[in-house]
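Only one chain is included here, represented as structure tokens and corresponding to the form predicted alone.
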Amino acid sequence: MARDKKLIVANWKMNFTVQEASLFIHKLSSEVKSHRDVEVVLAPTMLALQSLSLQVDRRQFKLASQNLYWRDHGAFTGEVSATQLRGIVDYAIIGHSERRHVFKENDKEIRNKVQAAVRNGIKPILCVGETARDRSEGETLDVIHDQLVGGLANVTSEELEDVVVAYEPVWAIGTGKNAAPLDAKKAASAIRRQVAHLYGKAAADNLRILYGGSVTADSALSYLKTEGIDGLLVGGASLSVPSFAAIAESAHKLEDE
């Protein structure tokens, strides 16, 4: 996947209902503007993706998934598979933050499910990052390397170009609190060493890394300017119209600079 677009990745969590998520769309889309450089993705509620996937100008937004379940098919009560959103998103988020700790998903289940989302023609969007604890202790780069092995540990090289990488440091979601640019920095060039070891330097030229923690209309563009950064994981900012479009056109304007 060429990195010649920036990415723009909204992650509504548990919020909206399927009817405020078609009027949110209806409003956002006569806010943000398409551009060749940018590509928005919404991530709304599983249950609102298949009516909002009649709904979206997919030359405007593309939909993810927040979360799938490993196996394509069967006997798990409860669970939506990558098979079953095939057709209907194009990336699905795997291994956030609140996944790994609110849900206790482990390396084994986050690979199976970023292998799983590959196989069904979906982009993952792997997200790694360190807790307040791991900070503390300087362990973020650990961090990020068993993260990042044990999340590609199932994913040819082939299958990588398909794969986006979100670094959001734990202690910054939804606090409030972000990481600096030059910490940002830092882990795109640590995630880009680690994947050059495994799958080779052009293979970690070639991917697109996004960074995710409290962004803000206000701080999208000094993270957008930082080197090695390809596009954003925006929360609690997603759920505002203007906020959201303003974070998507920074992306464009980055471009005129």
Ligand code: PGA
The other form holds:
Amino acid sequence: MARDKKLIVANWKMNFTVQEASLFIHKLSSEVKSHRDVEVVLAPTMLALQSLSLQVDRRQFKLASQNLYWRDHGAFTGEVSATQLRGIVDYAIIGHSERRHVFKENDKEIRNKVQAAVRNGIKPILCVGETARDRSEGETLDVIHDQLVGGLANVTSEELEDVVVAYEPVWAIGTGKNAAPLDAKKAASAIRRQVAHLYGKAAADNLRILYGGSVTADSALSYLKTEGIDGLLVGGASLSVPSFAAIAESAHKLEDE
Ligand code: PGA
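And the form predicted together with the named molecule, for comparison with the form predicted alone?
Starting with the chain above, the whole complex follows.
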């Protein structure tokens, strides 16, 4: 079952040149061992994906794109499709809050991207999460509900097996203000309830849910131990080899706790 493994995803955003990304992975590979109970995924700049796909040992690290375009090919200047990413990445981060808020992606585009990913054999990591304002107005669960329903519309039960959902409160991303593990637990159970409503309990029980937002090497374990949280989406703390290696290793040590 997919949830037997913890999933640790590094989102490097628009950081590192191709050479820096390659060197980082070279160093990381001697710090992070392959463990059967942990899957480590790296999302570098799109530019580096092809060369890194030849460099990495996929038993140790898998690759993700930070975005993709939902059409498979055609006159879409500057875009990269899931069809072009096929075979290079295993995962794609979709609907990240920076895509939603900086680039104004809406649920319809995000839904199309989720579908493009599954259509091309790429596992989408669908990001959902409320802004500080949504939260102060008590709308956290409504926002998660809408983003989930919007992002998953048209995904079949069979395709859902490949979907990962990341709960990333917008106010926690890159701010150093991480959500309390209890809040992450509540959000994860709301996500699972909603998925159970849409796809049934077995599908919901099987769904992998990540937490993301100012995760550090010190806080990682508290989320990984939280009921309903199956892994982490890490931004800032994934840019340092020692801190990201510590986060990945903490997912493995969980069994010994
Ligand atoms: P952060 O970013 O860990 O720097 O808050 C997380 C993310 O954007 O996925």
